[in-house]
Amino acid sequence: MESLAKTSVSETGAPSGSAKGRQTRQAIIDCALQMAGRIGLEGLSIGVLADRMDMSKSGVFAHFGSREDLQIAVIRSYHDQFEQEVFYRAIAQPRGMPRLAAMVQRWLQRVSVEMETGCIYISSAVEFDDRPGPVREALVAMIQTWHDAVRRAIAQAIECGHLKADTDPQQLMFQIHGYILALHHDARLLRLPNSLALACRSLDALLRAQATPAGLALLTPCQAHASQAAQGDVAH
């Protein structure tokens, strides 16, 4: 099975401990992940988490050697969720347009939920874009992993004859990502009620413009389902 490439990011200062210790550690990460979507990674602190978890600072600190280790653990946890919800479900589809369309669909579904909860990848990019260090490296590595997977799906769609032969995978990936960022911006900041529908139509038009007749035949049901699924998530 294909998989997102594993990054070399390590989480130092976190003891493996007992099963209860691992459960506590995961509970702290889950709490931190929920908070980070709204206040960002920089808003996290051992003290704030200790209050939220009804633990002592030393108790939380025992699971993370530093706030930096906590931030990296949160990024990794978010990446794992993204991988399960978007990547693995998408690659269950056949190579070519079905898989690429499923990636776009699942990505839209994920963003439709994050219109309310916030996105770690996007909010953290603002915080760490000009701040070198382990946290930025972890963030870049995991985002790049996903982008590489989408580019690979685009290349496969070209090989399958579902996208035009002169399609530039990097350019198409850039455009897809651009619409995702625009959706998040307009939905979260501007509160535009039709932003999801606009993103769905824009991505549909983008893929249609690059599709071959064979690709178009496979694209229609995939993108129709994408729009319905994303709108269903928001309504829910």
Given for the second form:
Number of protein chains: 2
Amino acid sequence: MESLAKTSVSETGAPSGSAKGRQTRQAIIDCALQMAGRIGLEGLSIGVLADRMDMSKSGVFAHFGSREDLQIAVIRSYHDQFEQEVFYRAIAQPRGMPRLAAMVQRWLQRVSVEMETGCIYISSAVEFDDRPGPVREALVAMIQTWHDAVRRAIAQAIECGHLKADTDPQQLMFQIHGYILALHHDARLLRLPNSLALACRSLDALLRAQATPAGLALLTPCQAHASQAAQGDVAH
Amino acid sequence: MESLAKTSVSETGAPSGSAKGRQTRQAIIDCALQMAGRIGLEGLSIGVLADRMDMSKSGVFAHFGSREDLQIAVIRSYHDQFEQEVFYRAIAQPRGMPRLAAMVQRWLQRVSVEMETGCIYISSAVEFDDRPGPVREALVAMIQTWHDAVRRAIAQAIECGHLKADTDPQQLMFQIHGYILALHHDARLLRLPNSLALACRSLDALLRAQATPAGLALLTPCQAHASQAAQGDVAH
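Now show me the form predicted in complex with another copy of the chain, since the one above was the form predicted on its own.
Below: every chain and molecule of the assembly, starting with the one above.
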């Protein structure tokens, strides 16, 4: 099975060798992931985490060499979830328009269920765009990996004759990503009740404009999201 | 002259009545604005500011009732600059496509000169989307004010017959904003050297797709930006 290339992020955590150790480590990461969605990766503190987990600070530290290692473990865990929910399901679809449309729709879905928690990729992008170091590098590597996967799907859709031959994969990726970012912004900051419908229609229009007749026939509009948004399920 | 509606943000700062007091207050805000672009509004501390300004903490505090008031003053100052550089210059253009295109191009230009410093609107959006309170309210009010101005310009372009009658101002605004956000992301986090060219082409294509023949004749493509980006002036 095809896979999102794993980025070379060093695994850490001394006493995580045992099954129990690995379980505790994962529980800490899960808790940190939940917190990071709300307060950002930079807001994570070993102290607050220890408190939440009912552990000592040194107990938490024992599983991660440093706060940076914890932050990287959180990004990696987020990446794994994203891969499961978006990438693997999309590549189960046939190459070309079906796979590309599935990627776009699952990405949209992922961001829309994250309306309450916030997307770690998007919030960390702003947190770390000006902070060089291993956390930024890990974040960039994982985001690049996903963007590369989408660009690959676009290139395949061109090869399959489902997107027009003059489609620029980098340009189309930039545009898709823009609508995802605008959705996150409008739903989370502005609380616009119809932001999901706007994103859905924008993405549909984008793919339609670049599709060949063969591609158009394979394109199912994301109606489900639009009707959800119309019912005001998204932004409260 | 038309104006971006001022948002009702309370002015504070006890000893700022005198000319000297106002000058000091503005100098603190300028310094804070510079810092906030890099470290975020939440990263601002009265202590570090006092240090930078060679003032006592209480001296800085005397100009702002609280850290929140300082943060709001910084957002307002950013808003005033944005208004001067983007809004006022754009509305000097005739109504319809010339004004709308000027808004879009000046917005793009503003974000592209902010590649090094970061856009306060965009970084604060992520910082405050989950933190209710007066800072978030001030931020939302100012962003909404600008978005309303763009939507108004789109509606006028429809009335002038420069954009197709079926253009949805909210949808087009969402799409323009998406490309601005993607530019900020790709140039600052991913350091993609051609992100400005991608944004430029995407915005051009968007306006072209919605323009009537009369509107098309009035639309000047933003070549300058594209060639700048090609020379690698943007992302380092």
